[in-house]
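Okay, so here's just one chain, in structure tokens, the form predicted on its own.
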Amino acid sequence: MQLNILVLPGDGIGTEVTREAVRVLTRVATRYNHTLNLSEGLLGGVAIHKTGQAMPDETARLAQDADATLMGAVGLPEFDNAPPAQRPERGLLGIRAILGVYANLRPVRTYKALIDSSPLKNHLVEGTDMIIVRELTGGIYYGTPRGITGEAPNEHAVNTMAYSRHEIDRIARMAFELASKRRKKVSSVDKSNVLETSQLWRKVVTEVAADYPTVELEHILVDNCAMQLVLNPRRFDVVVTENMFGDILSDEGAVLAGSIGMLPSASIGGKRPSGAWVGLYEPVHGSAPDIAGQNKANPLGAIGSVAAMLEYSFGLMEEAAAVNRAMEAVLNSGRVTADLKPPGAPATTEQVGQSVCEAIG
């Protein structure tokens, strides 16, 4: 198969973990006789430095031409006080909108080798295996009006949370489709006791559930869901929620996985003429400028994102499974980065990537 992939290394440790993800992708292509065509673009802080834009027009063109996009983290401390439209994260929101990727899938799994890495008690996290499905292109991150007006002491800020029936329907169907192939349970998270958007959310999700009679549906308020994630995470199979709630809850999932460096993600939307999902793949973690350039970042979230890419955008289930098995073998070996509290000296970013490649064969 021809694998036409755009690589956006991003900022900080994004360049380091993406390098190892590409190394693994190259090994898979060689092992399974695929042709790998890579292009590289700018996104985030590095793009602002070089072009003045967080997402240059050339990056948008490259993303639309590629079969899938592999991305590192974006963000640099020097932009922390910049207006939202001038921050590196604006590029991330922009590429999601251009590609039309409306569903962010974040698997949260507790590996046996990492049970002691979680700050929660072992009996709570053992056996955790869920997917958090976050709506990605609507809600408060995109709603208008938005902005800050006036001057001190009379400044005023507003953000708008808005959802249409169509946006809720399509993300709900994504969740039910996933659940139908797993343990057949969807937990829909909202704040319907306060928010009108959540009231519409609950209504539409309930209607969609009628088309999936074999899948159990539960509604849960977001504050209760946050509590249940740390008290009883095994109760969850597929969790579906709106943009901001999903952003927060999926990062909470890092506590269950042992480190935020372990979490991959797949942002998918429409389908290309080939039938493949349009996809944007990235680790959940940020750019971590405090450790950038030190070869100590955990690349497994980025490598797990490669496995997701192989599955969702190319339908290469055997190849995706090979990457996941290799990651688990490396975890069991203890040759991992410092965030995972290895029994001996921590491995470097590069050493972990090489170990995954060796485990693939």
Ligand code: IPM
Contents of the next structure:
Amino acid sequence: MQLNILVLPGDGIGTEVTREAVRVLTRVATRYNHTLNLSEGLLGGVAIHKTGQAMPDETARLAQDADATLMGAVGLPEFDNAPPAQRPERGLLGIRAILGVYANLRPVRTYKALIDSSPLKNHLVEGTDMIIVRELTGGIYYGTPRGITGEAPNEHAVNTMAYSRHEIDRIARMAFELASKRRKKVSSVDKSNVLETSQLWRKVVTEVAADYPTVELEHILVDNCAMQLVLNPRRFDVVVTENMFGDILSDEGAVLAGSIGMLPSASIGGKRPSGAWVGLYEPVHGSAPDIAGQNKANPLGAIGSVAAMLEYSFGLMEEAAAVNRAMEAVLNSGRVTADLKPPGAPATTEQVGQSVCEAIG
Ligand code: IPM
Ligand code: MG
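For the form predicted together with ligand IPM instead of the form predicted on its own, what are the coordinates?
First the chain shown before, then all remaining chains and molecules of the complex.
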């Protein structure tokens, strides 16, 4: 099979973890006789430096042409005080929007080998296996009006959280489809005791549920969900929620997995003019400037995102399973990065990538 993949390493540890993810992808292609066509593009702070834009037109074009895009991370501390429109993060929001990838799938599971890496008690986290389905192209991230007006001391800032029925319907269907192939439970997270967007959310999700009679639906308020995630994470199978709630809850979910460096994600749902699906694959973690360039970031979130790409964009289930098995073997070997607090000396980013390749064979 021909795999045309755009790689956007981005900023900070994005470049390091993406290098290992590409190493693994290359190994898979060789081992299973696929032809890999890689292109590379600019996104985020590095793109602002080189072109003045967080998502250059060239990157948008490359992403539209590729079968799938692998992204590292965006964000640089020098932009900490810049307005949202001029920040590296805007590049990521831009590429999600142009690809139309409205569903961000963030699996959260605990690996046996990592049970002690979580700060939570073992009996609480053991056996956790959920997938957070985050709406990715709507809500307060994109709503207008937005901005800051006025001069001190009268400045005024506004953001808009908006959802239409169609946006809720399609993400709900994604969640129910996933749940029907898993433990058949959807937890829909909202704040319907306060927000109108959440009231519409709850109504539409309830309607969609009628089409999936074998799947159980519960509605849960976001504050309670945040608590239940650490009190009783095993109760969750598929969690579906709007953009910002999903952003926040998935970082919390990282605590269950042992480290945010472990979490992969797949952003899917968009279609190209040809009708083909597009996918954007990115680890959940950020650019981590504090450890960038030191060869110590955990590449497993990025490598797990490669597995997700093989599965969702290319339907290569055996290859995806091989990557997941190899990751598990590396975790069991204990040769992991410092964030996972291995008993001995931690492995480097590169060593972990190489070990995954060796385990693939
Ligand atoms: C994420 C990140 C991004 C988001 C940032 C970098 C814009 O936190 O993917 O979770 O908020 O979506
Ligand atoms: Mg986030």
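Shifts are known only where both forms have a C-alpha. Just so it is clear, the structure is predicted and the values come from calculations on it, not from any experiment. Residue numbers count along the first chain shown, from 1. If you superpose the two forms and keep the largest set of C-alpha atoms that fall within 1.5 Å, you have the rigid core.
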Core-superposed, runs of 3+ residues with CA shift of 2 Å or more between the two forms span 270 to 277
